[in-house]
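The form predicted on its own is given below as one chain in structure tokens.
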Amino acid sequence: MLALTGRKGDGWLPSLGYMKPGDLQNGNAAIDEAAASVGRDPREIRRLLNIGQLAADPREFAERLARLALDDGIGTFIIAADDPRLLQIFGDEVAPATRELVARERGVRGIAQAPVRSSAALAARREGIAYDEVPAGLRAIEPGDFDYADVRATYMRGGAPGIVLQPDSPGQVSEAIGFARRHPELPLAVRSGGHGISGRSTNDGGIVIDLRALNDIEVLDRDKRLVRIGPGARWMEVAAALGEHGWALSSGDYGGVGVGGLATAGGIGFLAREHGLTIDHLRAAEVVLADGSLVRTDASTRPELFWAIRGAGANVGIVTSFDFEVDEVGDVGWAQLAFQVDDVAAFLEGYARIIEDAPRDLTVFLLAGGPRPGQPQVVQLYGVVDSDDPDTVIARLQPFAELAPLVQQSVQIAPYPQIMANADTGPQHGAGEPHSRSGLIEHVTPAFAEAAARMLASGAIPFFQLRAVGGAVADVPEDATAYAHRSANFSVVALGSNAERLDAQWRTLAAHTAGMYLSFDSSERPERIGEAFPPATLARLRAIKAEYDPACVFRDNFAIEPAAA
């Protein structure tokens, strides 16, 4: 059993009580042995123990099983006791000092630890990618690694790349950048959450820099409420964090997004009228750039690349901290309306029309599905007044419930971190291709409503939504920021299934629409680009990407050609 331990096995298992002097020795040796004979290192094989109390003084105890981890390779000590008092003083007192002992004497020997890959975590390894030449630190997780599975897709796309590396501070992240730069042939992707509508932050068979340990929120200034936010945060934990402060940060309508994609490409929240887009709060931001050089940006030091990151940010770095002015926000209004509507075309005007004359503290989005044999078409409203007066809210919402029958409806006072606690911030799972395509309208016209209420009963879009954006949004000047489309009232996205039957449809409604907000659409087209970004703003962006990403080394997310020189 020892030798098919060694051949076959990922760890091994004994009872010291159950042990002879020199069994422990011997059985690693045999296991050790095996697993050469095959081509395995003895490394990749775990060795653990079952111990009982080793000694009655804490200190001994350690003592002991730092012998066994130093001498025998033991990684993994488990006590086969029931008595609380002694779990509760190995846990507070052997385990801290046996890890202190173990150190300590892997530090007098020059040993450093050093994750050892199994024979099959290596055969599941993609050509093309240096592994071995990650920089030293630098986490790497590889397709054959226990964790890869929580971090190879995002919430809505599988994938599959060859390599993710977790840098934890803006120097590591020069170093992913680095290798990513001897790598040009494969798919770079950049993650700060892992929501990914448009399936930009995975890949598959590249490498993906993902964020997640870069996650800290920090007040910089509380009378000038100034606040620094990591990419890696997600945005309920930022409505959390602010929250303590009566105070928030316009950001989606999702707690599970991370703040980096969403910060660079807009960010229109349930905040958006009244206090503009996320990006419109950003004072300063530390961006590493392609060449890996880490760099400062605000509106006097670098304010080209600071314009460049306020809407097309993926293009020219990896922003590694936001510096955001956020606003004081206590009690809000929250509504979920749910309505039965027989003409949709004329249900989208009414809504559109209420949101254009609403006040600018009320913004609310629309929902609606493909139809259901033998059920009434169903349309959601749901959103936020900006107010903690009942009456207000109440004031606000009215209209809406003049549009078509009620069949569901809650309306809550409610903390704004209280509405954004919506979502699980654990590991992504998504499957398959998500396939979704995004617009800016003006209005809401007749001929628009007909062409989305033809698209909803064709039944090949079972997600339909408008976004309430104007107001506050509009106030900046288009030029201000590389998010040009600020006269748009509204945003509007479609998912699908099937890629074919979605752009057909989304064809008929395109023509209507005039601009595109990055973070909802999945296209691939070359026109996109020019979708997204008016002639001017294009135009200065590529003269941004040939200064601060010549080679194009962030060529994956919606990609701008750099100017000719």
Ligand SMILES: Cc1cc2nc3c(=O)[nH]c(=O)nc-3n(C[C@H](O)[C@H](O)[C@H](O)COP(=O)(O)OP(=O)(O)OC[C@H]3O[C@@H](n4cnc5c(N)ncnc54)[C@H](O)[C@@H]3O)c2cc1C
Given for the second form:
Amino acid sequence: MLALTGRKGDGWLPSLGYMKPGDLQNGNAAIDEAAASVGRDPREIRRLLNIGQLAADPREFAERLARLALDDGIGTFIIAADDPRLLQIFGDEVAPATRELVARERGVRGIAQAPVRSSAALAARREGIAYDEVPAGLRAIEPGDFDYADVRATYMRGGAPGIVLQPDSPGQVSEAIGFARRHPELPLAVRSGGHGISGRSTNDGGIVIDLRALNDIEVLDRDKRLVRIGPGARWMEVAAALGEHGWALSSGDYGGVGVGGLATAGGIGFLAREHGLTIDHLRAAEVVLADGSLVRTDASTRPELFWAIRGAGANVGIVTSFDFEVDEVGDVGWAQLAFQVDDVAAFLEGYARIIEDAPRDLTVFLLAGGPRPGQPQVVQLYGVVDSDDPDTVIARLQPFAELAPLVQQSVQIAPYPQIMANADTGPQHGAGEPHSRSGLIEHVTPAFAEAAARMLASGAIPFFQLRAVGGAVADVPEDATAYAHRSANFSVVALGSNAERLDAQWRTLAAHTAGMYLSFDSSERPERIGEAFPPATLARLRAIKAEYDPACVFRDNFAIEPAAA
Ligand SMILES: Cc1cc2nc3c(=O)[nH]c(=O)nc-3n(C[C@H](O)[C@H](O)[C@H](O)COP(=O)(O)OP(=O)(O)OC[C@H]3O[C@@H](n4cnc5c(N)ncnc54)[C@H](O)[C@@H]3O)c2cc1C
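Pass me the form predicted in complex with the named molecule as well; I've looked at the form predicted on its own already.
Now the complete complex, all chains and molecules, led by this one.
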């Protein structure tokens, strides 16, 4: 078994209590010899040890463990004990003292602390990546590494990147971009919260710059309600942190979404009609550019860059921190309603009319799926009334109740962070390719409503969303940010599992849309860039792209072509 461990195994875990003097050394030697016989570095095979309480005195205990670590290469000790007092001493005193002793002695003996990748892990490396040239100190996860399973996919898409770099500072982001620039032929994905609908924050065989470690949330100025947020933070974390001050920043509807992707594209959230898009609150940002330089941008410093990152951020750099001015938001009305709808088109028209006529404190969205045999069409409505007054909340919601019979209703007065605490921020294991189509519309016309009803009846669309935008979003001039479709009152989204069936249905609906929101789309059609950005916006973006990223380092998520010189 020891020879087999040496030839094939990942580690050896004997129990000290069962061993005679010399067993550990002999076992290690047998493993090392077998490893060497097949060309493996013996350090690939991890040595672990089950132990009991080796000494009553914590210091003496630590010294014995340190000897086992230094002389016999044991890297992990598992204590077989269930006495809480002993576990506490082991964790609080013995383990730290052992680490300290080992580190000190390693220094004296000149033992390098380089972890060794197993030959299996080395074999899993992808072609064309200079793995050994990753800058020192920059965390890199490779296909053969244990953590890879938790970083390869995003929420929406399966992936198999060749290397995932996890910088923990803007300087390391710059180094990661430098590494990517040395591999110009490889795909480059930028990942913050991993919830991009297009799924382009992972790839196959390429490089991913994963910003999850840049997730600080810091108050800069209480009086001005200025906060600085890292791209890797998630919106439920942001909501919780701001909620402590009675503040909120309208972001989206799902707490697991990351700050980086959403805040560089738009941010259509639960408070959109009252407080605008997320990008409308951006006052400054730090960006690492394609050439690796770190710059700060605001309305007067590099104003063109500041304009571009509010709607087309993915194309011009990697934002490493966002300064937002946030709003005072107290408890809000939180509605979850479900209707039985016989006439979908009439319902959609009525729903849209109510929203357009409503005060700005109402922001809702509607969800519907395909027909279910033998069951009625159900339409769900979720949303917020930015008021803690029950009468106001009811007044805003009552008109919807008159559209169709309610089959379920829940309306609560709740803190905003509680509404956003609706996600699991753990590892994402999406699979396959996402298929999502986005459109923006000013009004729900009868023709649009009919087309949407037909699309739902087709059964090709398991997920249809009609969401309120408008209000404060439209107060911002069209040319103030790269997100330009300010006059849209509604966002429309359809998801499907089959791209062809989805597109066949979407085409009839798209005839009624004017523009789209990149964050809700996954298509590869070349025209989609022109739909996301009106001509003047696109021309300006192309000029900025030519200045900031002429070599198109950032091209994997809705690439904008640089203007010709
Ligand atoms: C369940 C769910 C609900 C959603 N709800 C909403 C909603 O209510 N409102 C809304 O507006 N959107 C919503 N979205 C869409 C979401 O805003 C976008 O998909 C957004 O890009 C996700 O951000 P992320 O950081 O999690 O994504 P990631 O997948 O990490 O990144 C997406 C893309 O953004 C770019 N990017 C990421 N980080 C940076 C950075 N720091 N600098 C520059 N570019 C960067 C990259 O091109 C990347 O491919 C939702 C998505 C999901 C999956």
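Residue numbers count along the first chain shown, from 1. Everything numeric in this text was worked out from a predicted model, so none of it was measured. Only the largest set of C-alpha atoms that superpose within 1.5 Å between the two forms is called the rigid core.
- Comparing the forms between the two forms on their rigid core, the Cα displacement of residue 504 stays under 2 Å.
- Put the two forms on the same core and the Cα of residue 523 is off by less than 2 Å between the two forms.
- The Cα shift for residue 552 between the two forms, taken after rigid core superposition, is smaller than 2 angstroms.
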